[in-house]
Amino acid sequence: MVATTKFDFEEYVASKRMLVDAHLAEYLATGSPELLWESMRYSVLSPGKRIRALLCLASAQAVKEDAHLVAIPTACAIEMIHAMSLIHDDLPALDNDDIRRGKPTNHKVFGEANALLAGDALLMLAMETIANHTPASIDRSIVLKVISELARATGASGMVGGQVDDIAFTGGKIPANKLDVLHSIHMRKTGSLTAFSTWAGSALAGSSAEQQNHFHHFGEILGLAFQITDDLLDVTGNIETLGKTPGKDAEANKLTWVSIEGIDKSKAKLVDLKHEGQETLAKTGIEKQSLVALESLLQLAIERAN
């Protein structure tokens, strides 16, 4: 980013979003059998925010300003596993929901097996981009390293291990330290992939471990604080800007930031969370111009709840 142009976030977002969806089309234009590669197309290229491959193109860019393009095939693969996520979360077995990103979610069109199959291919689609289109500049080391911590950001230490909980503290079952519990499914669910995001983009643009740190505490506040957004939005939201049926944590009676805290305590957190976000950024020693896109893209995950 050239410091003395005013950053133009809008421009910024269409931008890097065609960028990525332009490769996703190319990684998923086809496969056989095709009803399998149709309902992957339908939940990967359906409309999205696509925060999480920003979040890796933006963090890459800020430690070196065209390093965002060797990190496309592993901001894609995240956009994969995130639809994975939510194809999963959809089924009658998890949420039940009817509605994702404005239309029928994935079971509801293609099934309720051919979903479940659709997400477990996606999420091996995933590694195999990063393996097989990540350039061959990034040193495989580093390529290995990528694939490996989105495993665990994935897995049962991460997403679904989060996943899990939350069901468990789901229909009234309170913890004692319950906002505690609480704050360990929010960053392992929503956090962990978040977490990669930021610290795979300043990885494979050649940061340092310390700064890969900081980078890596960022995802994670920003995770924290888009799952408090989804929180109230599910309370304070409708259709059209949650993008899936509003009221079902109360009506499954979930544990969830606003249950606990209530709607004005659970905002004041976003505000002590874009703070802690600003201040963690400042760590990384990166020049203030360099992190723009990073800091609106947690005031953009934050402000989804205004």
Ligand code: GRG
Second form
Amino acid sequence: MVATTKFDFEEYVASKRMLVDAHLAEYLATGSPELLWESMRYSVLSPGKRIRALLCLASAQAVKEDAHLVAIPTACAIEMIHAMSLIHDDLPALDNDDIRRGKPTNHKVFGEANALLAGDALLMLAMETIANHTPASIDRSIVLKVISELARATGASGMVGGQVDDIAFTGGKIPANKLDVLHSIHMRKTGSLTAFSTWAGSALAGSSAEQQNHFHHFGEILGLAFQITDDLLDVTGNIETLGKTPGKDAEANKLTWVSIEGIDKSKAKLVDLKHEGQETLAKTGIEKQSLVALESLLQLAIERAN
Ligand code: GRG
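Can you return the structure of this protein in the form predicted in complex with this ligand rather than the form predicted on its own?
Below is the whole assembly, all chains and molecules, this chain first.
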């Protein structure tokens, strides 16, 4: 008889979140000036879903059992970059938000100047964390490539560029090819970091160049699905479950998947993306059982309530 073990996704998420949170607490434990580090810890250690870190760890583990351990510093660095982007995104000059992860936003607690600087420091700490904490067993050329790709995913051709275009098309400015423009914004603002997460996890675990391309593409698909879900939740969610203010997109007259396509077509797009994601994972040639965590994370990105 073949023994089958049922995958417990809830248990998986809880244990990996604990692993990531413990390492984040360690990497952010001490530092001076104390106010700066307190502000950094306030945002990074607040209860986020950690989906990007989990994507990184699950991708490593899909390639090689236990490889998630060598990916922990990178997974934590991703969460530092993500927290930085949330701190900056919430500032009055950008989204001007008061609530994040169910708590007052960083600048509401520490002031705008400190929030800006905490974000800057987190950006650099992320790079330092990968360089200094990735185990010596990993070839330094791979570590360098991981740092370089993270910088690219975060910078002008990734998250920052996407955010700049997001601002450019906020306030009712509608480009002619609006769905293409929005697709490009979502891919850079959200997809570049999720694609980095899956790519980096697989690369650190020793995947082939072809597999790395599939992991990267899977992260892009998941990022787009995640952001379309975000657009939907802004319309259908409430502040208690979301932990942030809903209705901000419509209030700012933002270009979103829902504002262009409506709710039903946005939901249909998510179904398509789920299938595309599953097909992309299958192309890695990795046995299905080792891909269950990534498939479940794709489902979580789409079916989440916050
Ligand atoms: C200064 C390098 C630099 C970048 C800042 C502000 C900015 C440029 C980019 C904004 C990027 C951004 C906030 C994208 C939105 C992505 C998104 C849907 C965030 C919500 O992520 P969740 O739901 O949050 O995973 P939790 O709280 O669960 O971690």
